[in-house]
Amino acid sequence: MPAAERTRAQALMALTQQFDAAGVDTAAEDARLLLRAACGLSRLDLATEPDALLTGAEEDRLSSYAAQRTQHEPVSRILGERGFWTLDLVVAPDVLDPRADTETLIETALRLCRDTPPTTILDLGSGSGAIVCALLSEWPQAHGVAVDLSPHACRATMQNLRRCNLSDRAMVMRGRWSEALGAGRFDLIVSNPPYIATGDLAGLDPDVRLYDPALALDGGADGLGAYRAIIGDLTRLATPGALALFEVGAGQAGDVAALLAAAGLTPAGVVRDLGGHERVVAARHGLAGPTGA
């Protein structure tokens, strides 16, 4: 059967089988997303008109998408965007692709700052800008500063701030963590730093290892290098009672909490993501504000 004579249902089945054979864990879901994108379909369109035939142009787009996904390029990178929190963000080359697990940090910030929302937010290692964009979208009175060493990440953060109509409330700076920042300015400090131990990089899923930049992944010999660099400077940056939130990797919550305590911050809890993994470590500068996460 010529490719142009396939129905949507036939194309979906073939694509799912192709992704399964390539070792894609989310074969059926990814096939559905890419078919919808190639054909410009809504969920309802695909569900109610499965026997509609693909056009030649749709087949060409789908073939291109399929070739990329079988090389383990993530769907978000193929399509150039990802939903995060309530936002649609650009996913740029050479910049960390934001994950749903990071939304745990947003939820934690909103809960712990419910009574006293921050007016100044610092995002260290902003990457795509997902965190600072989500937080500013929730707190219209707040202003943010996003810092990243990567010029690609700085551009992506600026692009997503513009996309979300938040540029007038944020500044993007290129630099190594907080080196270029003044003291005592921020009510909320957040970071999703690189936390993979160098020796573990080669064993990462190819979707991550092949497409996310090493600068955003490599946390040094024990995965904690970035935390040490950031936490050692937190008290200089934080206003009294400021909240600090860090995303952490598997088995790192206790070590990061200990680093925060050693720097003189008050523990404010460890929060698990939807998968049950310890994902966010919270602490406060001083005793002001709630201490339970």
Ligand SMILES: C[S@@+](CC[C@H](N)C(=O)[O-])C[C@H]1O[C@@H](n2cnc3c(N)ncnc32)[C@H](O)[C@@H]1O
The other form holds:
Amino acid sequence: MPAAERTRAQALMALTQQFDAAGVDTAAEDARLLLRAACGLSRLDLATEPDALLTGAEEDRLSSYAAQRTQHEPVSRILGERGFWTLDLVVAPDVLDPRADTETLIETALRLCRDTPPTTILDLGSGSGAIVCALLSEWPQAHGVAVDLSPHACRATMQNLRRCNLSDRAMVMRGRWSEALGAGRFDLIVSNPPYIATGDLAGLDPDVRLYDPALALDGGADGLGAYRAIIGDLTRLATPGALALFEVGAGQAGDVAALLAAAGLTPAGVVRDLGGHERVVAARHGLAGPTGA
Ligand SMILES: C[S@@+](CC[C@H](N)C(=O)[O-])C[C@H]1O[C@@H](n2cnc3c(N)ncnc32)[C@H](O)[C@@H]1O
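For comparison with the form predicted alone, please write out the form predicted together with the ligand.
Whole complex next, starting from this chain.
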């Protein structure tokens, strides 16, 4: 016997309850997004026509999305894309799903480079390419180099650069941090490296632990391993006055600022994200240009 037909409003309520019961924190928001995607609806369509009936194909899609989300697969992975900054990016399997908090790094870069926009940008650990794509989209005169050790991430960076029409201004290299980079120097060096202490990985939310790759998360015994590896080579890569920006995890800003100072860079401040957490550490190579973040 065919299942009874449901209206959009009924489907939305049932899905929200199903996600709540499965322990999904953002049950109502996720239900709305997945219902809209399953039925091809705009926000307005859903608000103005809640009594329209779902077709069989829409029910099938919704049921497959619901099964994925109750297994804690994030909405962006189910739908294969997410908004970051002003861009719509592909979210690929085995590549970190870019986070809204990382937009703090983009805002900081724009603010600290307002008077002297960079012409050369280096993104170490580019993942999906979220950071390099956002920065190149803001500075049409700039060229970028993106490096990642993961072949999946390198492919995703290239895919998103193409999607954003930025490929002609960027080069993607597979390698261990800056090891493969030659004599070129950069005005802006950015990185959101893995920064979770190895011992904390098992306690992460399932949305993260089961779907983001360990290579993108594991920062070694104290979570600072990647910062040490990257910062040790920064002065070789930076033009005089270059800005370096690092995303950091909880409680790491002081340690990362100290690593930067020990490497000969001038601390230029710590910036908090919208949740009030210290999120970005800034430093300058030499004293040219404004320093304060
Ligand atoms: C936290 S993710 C950041 C991804 C992306 N930049 C973002 O903000 O969404 C860290 C990235 O560093 C890469 N990575 C880890 N170890 C690396 C290494 N030794 N050399 C280069 N990249 C590395 C991972 O593959 C991953 O893509």
